[in-house]
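In the block that follows, a single chain appears as structure tokens, in the form predicted on its own.
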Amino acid sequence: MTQQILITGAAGIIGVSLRDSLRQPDRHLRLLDIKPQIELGTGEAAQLIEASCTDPAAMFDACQGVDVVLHLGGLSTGGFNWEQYVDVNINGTYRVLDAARRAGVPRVVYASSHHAVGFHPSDTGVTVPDYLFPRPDSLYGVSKAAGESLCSLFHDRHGLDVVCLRIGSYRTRPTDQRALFNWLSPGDCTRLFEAAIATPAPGFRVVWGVSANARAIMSLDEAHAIGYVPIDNAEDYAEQINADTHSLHAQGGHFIGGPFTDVTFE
């Protein structure tokens, strides 16, 4: 039977490397997006779908048959006011949520972020805890930390699985000091989505997305638990990444949300 996969926000960076890495025989992508996407190529099993997250007509439709939701649209990193961050990232996942609720969908995978903690110290020595409390570092950080409430609700009220991706530095290459120990590689960003959307009975969960760092300060545990097994390592580049002018201290390093806790980020 063909497993059906919505993909909110598969115009973004992630979405599109997702819409090549996730394709298998038996899988259908619906790549939703309220920006334009590069058309289908031949043969590609998927749909393109033009609608925004916000919409809850367009999301009840486009969560109709669907085995998962990867919940990727919104807002990304600074740039945008607080109402922009409350329509898009907040008002976005309770629709993303209640369209799947609705459409009985039995599994949401939610991209959160590092930032819903970025306040928390990064050089204590100890492990960063898999369901840190949140402490957020920006008015982004502040709706991905609310999307989690609402993923935490909508498990607890109406029996959705879903499983909070807290996403460190997704890049191709690590490029700065910071993300020596919160690198996520779109190798095993692959993985992280692939192991939350074949888990069994997840329930609530918190994961840490980064890759296999040697200088990683956070844990791995639920992502284990969940069967995901990252293989890369930002130690790889360590030599390639200029101690002088990506200084650990000059990127916020006493925090894990970096330079976004500094005082003239918005």
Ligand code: 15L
Contents of the next structure:
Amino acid sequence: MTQQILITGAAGIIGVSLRDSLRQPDRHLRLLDIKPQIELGTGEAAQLIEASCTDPAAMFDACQGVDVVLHLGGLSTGGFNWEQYVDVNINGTYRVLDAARRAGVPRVVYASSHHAVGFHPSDTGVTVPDYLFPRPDSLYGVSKAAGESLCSLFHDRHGLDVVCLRIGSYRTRPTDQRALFNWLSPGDCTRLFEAAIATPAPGFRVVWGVSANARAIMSLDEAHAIGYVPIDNAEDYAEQINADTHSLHAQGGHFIGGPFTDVTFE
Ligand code: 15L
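Okay, that is the form predicted on its own; can I get the form predicted together with the ligand now?
Then the entire complex follows, led off by the chain already shown.
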């Protein structure tokens, strides 16, 4: 049977990449975003949906017959105000989970962020565990931690399978010092999402979304438990990074969230 996957935030950087890399025979993608999207290619097994993840009716319609929702929609960085994070990220995640539940979707994969725990130190020499208690580094991080809490509630109360991915620095290649430990390459990002889609009966999980970086500080135990095996390594770019590093990324160097922890970061 054809697997139906709904991607919210399909026009975002990760969404666009997954649109391409998740293509498979017997798979159909529903690509939802409030922003305009690239038109469908010939033979592309997908549907474009222009809607906001904060719209309950649109989300309920989009979720009909879906096997997995990949919830990437929302504000994906700093620079917005509290009301915007509450409306788009927190309320949006609630709407997605609620629509999925009401439509009978069995699984949601939530694009969380390391910024949900960004004020944890990065330089203790001890592996940063899975399920680290939230310690957000910004309002953006708070919105991601709130999203994880909603995922936990929908699992415990309604039995939804939810995999929360605490994504590190997603880039085509690592560009700063912090990325030496938290880079997530596009190829590994696809492997991570494929694992979260395929793993049998995950229940509620919180998984680090990073590559196989030689200077890794995060646990990959839960990642391995869901079948994610990263292969890319930021170390391969280390020499270029040392030359490239710009001052912003020197800030917050002792914390997982790096520059997001700086008091001037909005
Ligand atoms: C994130 O969570 C953001 O989505 C992205 O915009 C980057 O800023 C990334 O973290 C990062 O810190 O590198």
